[in-house]
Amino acid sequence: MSRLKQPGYELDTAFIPAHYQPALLVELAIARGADSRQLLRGTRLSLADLESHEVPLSPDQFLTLIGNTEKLLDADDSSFMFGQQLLPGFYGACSQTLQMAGSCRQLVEFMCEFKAVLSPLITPRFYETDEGLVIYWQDSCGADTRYRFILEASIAAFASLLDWLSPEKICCRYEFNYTEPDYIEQYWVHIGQNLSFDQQMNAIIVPTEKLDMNWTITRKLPFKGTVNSARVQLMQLGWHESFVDQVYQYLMAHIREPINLDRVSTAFMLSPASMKRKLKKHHTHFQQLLDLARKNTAIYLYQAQKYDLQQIADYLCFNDMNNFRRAVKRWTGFSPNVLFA
């Protein structure tokens, strides 16, 4: 399997160029009054490292930097301000490719293909329904308590880039799987007012009629050359996705089959104990990822394929509807009759 030939990056894999997203965050924090020594505490970095194109950070170092920033700035808008600087960014050919996107659909496809460069800590994914394109984000390497900051930054980054690239305003809907925060005004200012909280996913829904609207007259040859350069950049980075992403994708690919820790561990050439240790390092565990894969599959089948409860249960190989109802309640906190009403 290709995933075994090219393993995914882990929490302690040093691959994020220091002068990419980490340098933007440090510059923002210092501009807002943060002390550089306190800001870099525990990161094993110096300010000079952030100017170098040869110093890579691990996700763990970047998360420590984010934690220090949150603590020192103690401002509700920090994540959103950071997000507004993230995209298209200064990430070589990948940033150039984003700027040449000819439609919203193409922009999202690029973001997902080049996620290791553009969004190394949180993975964008998408699917399509009658209503539009649903773009959602998942923790890719154990962000834990930093996840909210990264999510807010990522969504603000997408909203800002969409406003910049599109010749007309696209009114998206934003859904979050947590309760409305006390600083809701920051969401209004940086994202918009079409917000829903206590939902099943952290997602943006782009209306169908805006997905393929042409943004620019793209010159085919330069455009293809830029995309190819971005793919070379990704190859040179050496990492396409995280270990957690690979496990999740394996579960999604085999969601209709009997699956357990032993089988997944074998597929990744690990012992079950090693698989447990690796997942624990990323603040997750096998059952949590399996529940997430099943939950997301159930939501996709309901929203995109219009399956009813019985069809969803059959697809996920539940022979007993009572067991399926209990499982959905465990995955989502809601009974299936409420969730899929």
The other form holds:
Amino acid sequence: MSRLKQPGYELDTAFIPAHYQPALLVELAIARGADSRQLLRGTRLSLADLESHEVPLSPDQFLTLIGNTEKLLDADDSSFMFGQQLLPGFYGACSQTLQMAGSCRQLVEFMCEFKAVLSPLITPRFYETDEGLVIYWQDSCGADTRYRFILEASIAAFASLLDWLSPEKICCRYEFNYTEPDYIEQYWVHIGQNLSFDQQMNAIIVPTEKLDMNWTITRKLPFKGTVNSARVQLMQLGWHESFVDQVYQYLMAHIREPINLDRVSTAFMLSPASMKRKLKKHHTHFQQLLDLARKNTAIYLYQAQKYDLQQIADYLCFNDMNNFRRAVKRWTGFSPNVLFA
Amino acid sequence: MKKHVISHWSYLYGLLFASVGGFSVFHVWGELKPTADISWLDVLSEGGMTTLAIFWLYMVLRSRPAGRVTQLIALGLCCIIFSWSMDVVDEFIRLPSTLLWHSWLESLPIPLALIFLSVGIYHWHEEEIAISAQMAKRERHFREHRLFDKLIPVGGAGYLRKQLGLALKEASVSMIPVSVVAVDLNDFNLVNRRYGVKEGDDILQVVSQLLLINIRHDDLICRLAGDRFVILMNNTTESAAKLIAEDLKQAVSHLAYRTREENERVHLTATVAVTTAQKDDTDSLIQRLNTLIIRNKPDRSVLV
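If the structure you just shared is the form predicted on its own, then what does the corresponding form predicted in complex with the partner chain look like?
Every chain and every other molecule in the complex is listed next, the one we just looked at coming first.
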């Protein structure tokens, strides 16, 4: 349980430096004519706070800011424009590390390692299949109605960063777990043509052949130093991941074992009631996270390990195939025969 | 001659002043009606009319730039509000019928108001014709302000879809070719990265103006999203559209835009794509145009 010695950040943990992502968002909004007073309404912040490095924001404050921006700008491309500015960003050594990444694979690894700095509201994770590297995004703080904005920004940020760093064009595939929005043109122009909607995850698939292509001449010593100072930066920030992420990861790690609220609560040294309360604060609940973990495991086994239906069911310890079918239908909305055909 | 522009607040002050004046006339010469004599239905309807007229004035002043048309319409509305508000006061206070003021206060402003409004609306009509001439390449046949692009003074994707739908329907009946041209700036997100969103937005506005100048009178330009513009060309074959597209590409590369802060020259290049509708619907046509533009994109020019 060494991982749990360091608790995860929660919705009301103030740790996001105001001059990181929030300042970028405010600048965009003001450049597009939003009134700064209305923009900061409900955030308990002043414009001066955004310049200082002393006032950290909680995810909740950042989300309020995002909600205000969405409302004030009322344009379909706000999230994409914000995203284009997000990465590598101006977040100290972590940003510098991204810029020094020697290949796409390394870039993704850094993104995931320094997620608390680079992407505090949404967590990138990845696994590899025959087709390529699947990078998928998951809500880390209970963004609720603002999740779509954050997701669009993050995907656009990654696409734009990849476009910027890579010496040749990488044609990625994009999957989204919602239906095609009516402002689809924004996706075409800011992300790419290769989109599919109504999928199981929000993911970018980078084709295998581009993954390890060398981008830059690596300067070994400065590179190592930068990565080390990025790790120090993360340590000083004090948070590696969110509380919800930790619960999800615990579930993923123990997915083959009989698992329930009591057991997870004990592992986190919380009473079941506090665990429930904390999850509720982040707009989720235990069963929802467990279903998500199982669904993602099933998809991973199918895509990456080429398991068939029976093997997946065995892996997830379903004795009864009918039970498994029903469960898959509940997690994904599709029958397993369609999904794992 | 220096044009005298009345500030928006002065209408409200003037109105307030006149109303106070009118009210004092009532106060000095009139006598309060007993409650039983007050017709509440009249109060309600006349009060409602006055409130509505104040709302009209507010809307006109909020939305219109100062100028002749605004001035005339606002003066007309001020007269109406004054007259109607005197009507309301009339319900509470009785003036002796011998007093000439009484009918003056209520009746005199109305013809004045009608004259102001008529002249104002006539000039408004002239103004609309002038604006429509300027808007000609940005809208065809119908105006829908809700579909205007938020940032750039041309229609957005929604407007394009509507117009394209109309054009395609028309084309299928009369068998005339409809072409669409897409113009997409190369590596525009690098411009945004380097100079910031504000400068990027300014560049897009300039580019939209530039494209507007370089298209024909009957063409329609819309911004699909970001830095991608689509021009709808009615009654144009693919080869004719290609010529214009090439001109647009040249125009963009010759644009000497300089940044606001540093006066730095920004070199822009564009990729164009042209396609002509063949048994297409709106979506398939836009889809094909997008695929073409990606295919036409040059290999990455290294921009540092």
